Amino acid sequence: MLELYHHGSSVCAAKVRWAMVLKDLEFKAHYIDILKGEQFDPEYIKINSKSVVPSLVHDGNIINESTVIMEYLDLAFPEKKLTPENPVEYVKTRYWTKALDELLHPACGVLTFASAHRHIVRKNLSETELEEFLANTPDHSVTVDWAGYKKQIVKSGFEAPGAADKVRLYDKYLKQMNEDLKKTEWLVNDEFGLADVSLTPYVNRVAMMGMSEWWGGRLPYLASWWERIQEVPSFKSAILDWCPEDLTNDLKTFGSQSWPEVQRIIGLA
């Protein structure tokens, strides 16, 4: 039996869930709110000591890591494999997933929270809940000081020490999606795979809130992979139907917000 600990806006547990459906595993969902600080439940810190999504549980085996869990996945139920066969190309998804965990996440939690999670955790927690929220957070999560960078970003937004630096970041890696596009269909080949499976949370994110004009007409080989990666089938059941009417307003709003703050720092302002 699979079971999938996991949250509707979290980009490490929609790639597990968008693997895990296209791989036609049938797994019991357990919803996680993590901006209401479910995730810091005793219980759950049990099966996932970061207290962070996704975890997976697979016969009473807890497996933690999306990247991970998206290998084990592939090993323990090869009939449909997203992993390609070929040593060079599957060296370079893994090369991308590696840079994914290293920097593209980190990179991604600073730019999700200085641009919507913020403003959301503060519109639904009382000070006290705010308070209760920043202070569980475990120091080695995204990062290994996420704690008080967290509390940083909450609090001066881009203005945070390196926030800027991260989404620039941000900025390099979708440019290099957009030049190994040049060269392929897909990330890593002209077949779909796990490298794009992997990376489509982190443009998706871009996009849920209001950001699209990021790449716009500068990245146009990533523009025309991401029309492509909305027309496969299972892409809106899998990540975009998980994610609350609510939640999806909300990153929408404060990111459209933000958008003006951010194309400042990628110098499209």
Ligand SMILES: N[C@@H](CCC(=O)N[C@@H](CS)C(=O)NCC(=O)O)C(=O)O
The other form holds:
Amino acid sequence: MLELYHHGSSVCAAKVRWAMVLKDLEFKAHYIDILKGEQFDPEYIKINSKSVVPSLVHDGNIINESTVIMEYLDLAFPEKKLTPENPVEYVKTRYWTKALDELLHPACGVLTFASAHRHIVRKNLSETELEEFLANTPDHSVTVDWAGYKKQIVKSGFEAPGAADKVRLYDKYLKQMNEDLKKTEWLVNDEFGLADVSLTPYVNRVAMMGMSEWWGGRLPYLASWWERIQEVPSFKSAILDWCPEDLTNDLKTFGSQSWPEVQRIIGLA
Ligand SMILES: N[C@@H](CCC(=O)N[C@@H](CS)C(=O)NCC(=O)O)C(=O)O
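The form predicted in complex with the named molecule is what I need now, so please give it after the form predicted on its own.
Expanding to the full complex; the earlier chain stays at the top.
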């Protein structure tokens, strides 16, 4: 049996969920509300010591780290492989997933928290609950310094040290996607694959926060890839439908309010 611990607005969980749906794998879903602190439940920490989602449990074996989970799924269930067979294309996929794990994902944490999540946790948690939520975050979580950094971002938003640099890094990767997509229909070759699945939630995050002008007419190859992604039949059910309506609305409202600041940081305003 496959069990997935996940959350509606988690980019890491979304890519794993989509991979499982694309591979026709049935799973039991456990919803962990990471904006309410359910990731700090001692029972969940036994599964994921970093207190992050996603976690996969397959016949009792715990598999953590979203990129590793996706690689595991392709090994354990090779029928509908998402990773390319061609070694050079495999390596190109790995470059993308490595960049995502090391740089783009931490940048996404900052972009999302500074734009929307800091307002959502303030709206939904009492002052004491918020303090507890922040105090419970382990040091090594989303990043190696997430506990302290999350506090700074909740307090100061884009004014937190280094936050603007993370937003510019995000921009760099969207531009890199646009460059790669000039050469091939999908990110690595002309076949939709693991790199596309992995990067989708990061582009979707920008869209859900009402910031699609980020690519607008400026990154046309990325814009048309994003159109094609949304036409993949399982995109909506695997990615969008798991995000509760109030969270979807909050992401849009707070994200749109933050767009002028993001625009200024990336030099669009
Ligand atoms: N390297 C981990 C990162 C997982 C991660 O950052 N998950 C986020 C959601 S996308 C999370 O659970 N955050 C909890 C928190 O901020 O306390 C992976 O790829 O699985």
